[in-house]
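Coming up is one lone chain in structure tokens, specifically the form predicted alone.
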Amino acid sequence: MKIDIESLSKSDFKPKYKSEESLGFGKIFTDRMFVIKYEKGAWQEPATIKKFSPVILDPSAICLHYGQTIFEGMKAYRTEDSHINLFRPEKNAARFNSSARRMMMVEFPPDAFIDGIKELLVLEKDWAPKSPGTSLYIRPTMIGTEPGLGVRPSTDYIFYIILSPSGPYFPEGFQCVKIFVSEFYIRAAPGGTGSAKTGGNYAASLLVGKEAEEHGCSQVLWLDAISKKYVEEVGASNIFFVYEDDIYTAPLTLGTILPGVTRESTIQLAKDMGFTVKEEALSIETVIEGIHSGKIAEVFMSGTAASIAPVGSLYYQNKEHIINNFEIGDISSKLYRTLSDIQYGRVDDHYGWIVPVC
């Protein structure tokens, strides 16, 4: 893939971030995004790295109406000698086309989406911040921009990256957080888009988002759809479960949840120290007779954005269920110091899952 690179005059240039501390996540963006297009049948080469800039579409363009919306995310991880450093990049371009193939929209190659990562980073490296569980978080995103109406695939794609210097997801940081178990809506069905990184499946959320807000919690347990019985994943993140000893994430066979990359390699990391990991949904009722009787010793959520996340408690039928006492578990913290050591350089990368980039 040819990549033409745009000269950026001095006014284009943003004031860097005055504290790392104060990030956020998601709030600030570098000065430079990639830029591809689709027409005609193919992918027009050369693409663009360009000032970041908005994206102009038809009000008539079918991603406004139809929702052909894909995206990944990603971070880039500065080492302690200033290197930076990129996280199984090829499980996310994977997965980014399998959610093309479900949201019927033209496929982006592999080897270009990593490219094109690569070179954007390369030119925005300033901006990856250096603070402990800090990152540049990567967006890669494809839209069907295609003006008109009526329900059909679009023709027309454009696909393009974003870059955002991010502290973490939860600014408690690694500590407990709370979970709201949505008991009427779902997040996915069978069938469904629930494994597709696409747009709507997060509009969906957003409603049972604000009523876990009200109920002081951070993010929403969503159960099964069929019967509303069995646990599958959290809004931004897989969940597993530490019962009796062994580890439970819920499974993938139903399409209904998001092949995470960081429970992939979670459940890796964690056969790895010993423990036995079981793909197999456990029920609601079982996860809290489990908190109550001590059989669950830990619950923990893993993501890109969150990375491993320890929950304290779920609040379920109007009632707050303490994990733990609230305190961080064992296997958790120990899987968190495990994968964020890997990602950030600290310990060598036995699984071959880090591609330094510059």
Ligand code: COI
Given for the second form:
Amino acid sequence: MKIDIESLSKSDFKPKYKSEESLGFGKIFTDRMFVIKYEKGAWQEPATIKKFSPVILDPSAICLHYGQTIFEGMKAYRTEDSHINLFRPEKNAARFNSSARRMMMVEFPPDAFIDGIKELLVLEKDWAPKSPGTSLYIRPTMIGTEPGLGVRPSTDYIFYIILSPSGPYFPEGFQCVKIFVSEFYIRAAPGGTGSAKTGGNYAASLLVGKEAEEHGCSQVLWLDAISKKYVEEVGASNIFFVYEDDIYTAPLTLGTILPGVTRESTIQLAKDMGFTVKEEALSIETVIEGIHSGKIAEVFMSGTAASIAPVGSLYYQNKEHIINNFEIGDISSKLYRTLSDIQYGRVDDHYGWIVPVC
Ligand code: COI
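How about the form predicted together with the ligand, since we already have the form predicted alone?
Below, the chain from earlier opens the complete complex, with every other chain and molecule after it.
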């Protein structure tokens, strides 16, 4: 793929953030973005790396009315010697295209996906923060831009990549979070769009998110849509339960769960630490009983933005159920440390997961 790099004038450069402690998540963006359009049945080369600027859309654009939008969440990790690492980017490129197929959008070539990210990172690397737990969050996005109100797949698309220097996703950092179990609303049904990374899945979660907040919870735990009995996933991540020494996470088979890159990596790391990992659905009743009997010793989330994040309690049926005295468990800590050590280049990556960029 050919990429034109537009030069920026002095006034195009934004002032850098003042402190890494107050970055938050996804609040500020770097100076440049990567953009390429799909028109007349083909990706229109050259792609451009240009000043970070608004995307101009026809008010009738299909993405705005019928939700043809997909995205990925990735991170660039700054190593101690100031190099930049990507983590399994080929997995994100593949998942992006799987989301595209489900949403009847065009696919983007995986090599170009990774090259676009790398080229942009080379130019923007000074924006990558250094403090522990921070990263340069990467958001590849594609939207259907064809104007018109007929319900149909768009003929035209924009694919773009933006970068956001970010702190930990949860403001509390690596600390236990409270989770609200949604008993009425559902996230995804078999045959729906649950396994695609598309905006509508997140929009549908906002109403319960508000209810969760009212109970002091920062995330929602979704149950399966049919029986409302089995635990599936959390709004911004997958979820794991340590139950009688084995580790459980919901299976991907019904297509209702986002196939997380961190989920897959966590399963691998846990197996290599000697744990048995079962991709089996646990019922919410088993989980609540397990929390009270002590059979569930730990619960943790996994996601790109969230990394490994321990869960301190579940709010279910008007009651807070406290896990492990609201303390971070050893397995969550070990997985968090091992995963971050690989991502930040502090240990040898014998999995071949790291792609060094610059
Ligand atoms: C990620 O983990 O990168 C995600 O995309 C979740 C998000 C919606 C914050």
